[in-house]
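Next up is one chain by itself, shown in structure tokens, the form predicted on its own.
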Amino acid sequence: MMSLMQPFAAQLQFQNGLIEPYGEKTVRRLSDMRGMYLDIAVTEELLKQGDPLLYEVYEVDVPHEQGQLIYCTSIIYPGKVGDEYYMTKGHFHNKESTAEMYLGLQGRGYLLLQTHEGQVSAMEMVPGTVAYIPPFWAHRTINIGGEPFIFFGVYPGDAGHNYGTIEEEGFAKLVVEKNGKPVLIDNPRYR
């Protein structure tokens, strides 16, 4: 049985994506994404030069249990590994029958989605875009602009994150820069 929580509020700073108070901060650097970018040689070269910060997630302290809603902000920094833009790891939910929503706050990004069967969907996100991620879709966000891409996310407390499937199989499509524009290409390493 769920325990009774007291109502509370957090303050979201639209300009920089910080949400306070937050309970957990996740920081992902290129070393955390080793093997996820297509160009392994460029990845290793960038790691020799340092370990660039790709993204951060600020999650409000809410129990990870049924009936609760987790909310957070994600900040993906501008940059590329070869022609591939900085991106999040991407995941399915452990409880795949759960959905998620994103609200674009700053910058420009792509939301890349995929089913287990390889069906792909991609949508551009800008400030004000409200994206709905249906159940059973893996999702990854990508910064396609020159400033931080910041968005607000909400998902069920018991959804969980399954990063392993994407780490092993990847996404069927990649978002790369071609002639100064983001383009979806086939991922030759998919599955």
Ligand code: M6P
The other form holds:
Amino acid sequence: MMSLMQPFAAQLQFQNGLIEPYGEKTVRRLSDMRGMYLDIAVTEELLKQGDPLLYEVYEVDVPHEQGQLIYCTSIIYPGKVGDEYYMTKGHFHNKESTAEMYLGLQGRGYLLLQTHEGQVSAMEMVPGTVAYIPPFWAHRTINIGGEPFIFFGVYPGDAGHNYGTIEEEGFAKLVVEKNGKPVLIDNPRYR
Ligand code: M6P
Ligand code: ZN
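Moving from the form predicted on its own, what structure would you give for the form predicted in complex with 6-O-phosphono-alpha-D-mannopyranose?
Then the entire complex follows, led off by the chain already shown.
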């Protein structure tokens, strides 16, 4: 007889985003994102002084298979590289026809999205925002506040992450601080 996967639950702490038990924990530092911020000189300068922690992702251990739902929390710390706020790498899904959902838990962020055809979308995320990332949209999150920006995410088990396209082309828009406020500007290095 085929043995079915057993039901289970994890416990999520809304205040700090910790979810337990978790399987994989991803930690991204500035050195993992060389070349992704516009100001390369500032990036290299910061790296000489240390290697700041930008964000962490706690993923619950679910098989990466069709039919499953992967869920995780992401914690993006407050900070900037030059004028550009700390952000995730951003990705398309390997299986591009898969969607994703985010729920804001703490802090303030932007969800930046774009398609291969050059459509762009951006929305603010605060606690309680439930954002829907449709199939075929690349997505990146950005902390635009002074405290950790924490959100919960769910996506299909067979979605996969494609970072290559974003690493090569970047996002069309950047989120930078101007006069103390976040603004979207065109990425001069896009494509
Ligand atoms: C969200 C989800 C994860 C993703 C994480 C960090 O939690 O979309 O799948 O890994 O953000 O983003 P990235 O993988 O682009 O660095
Ligand atoms: Zn995704």
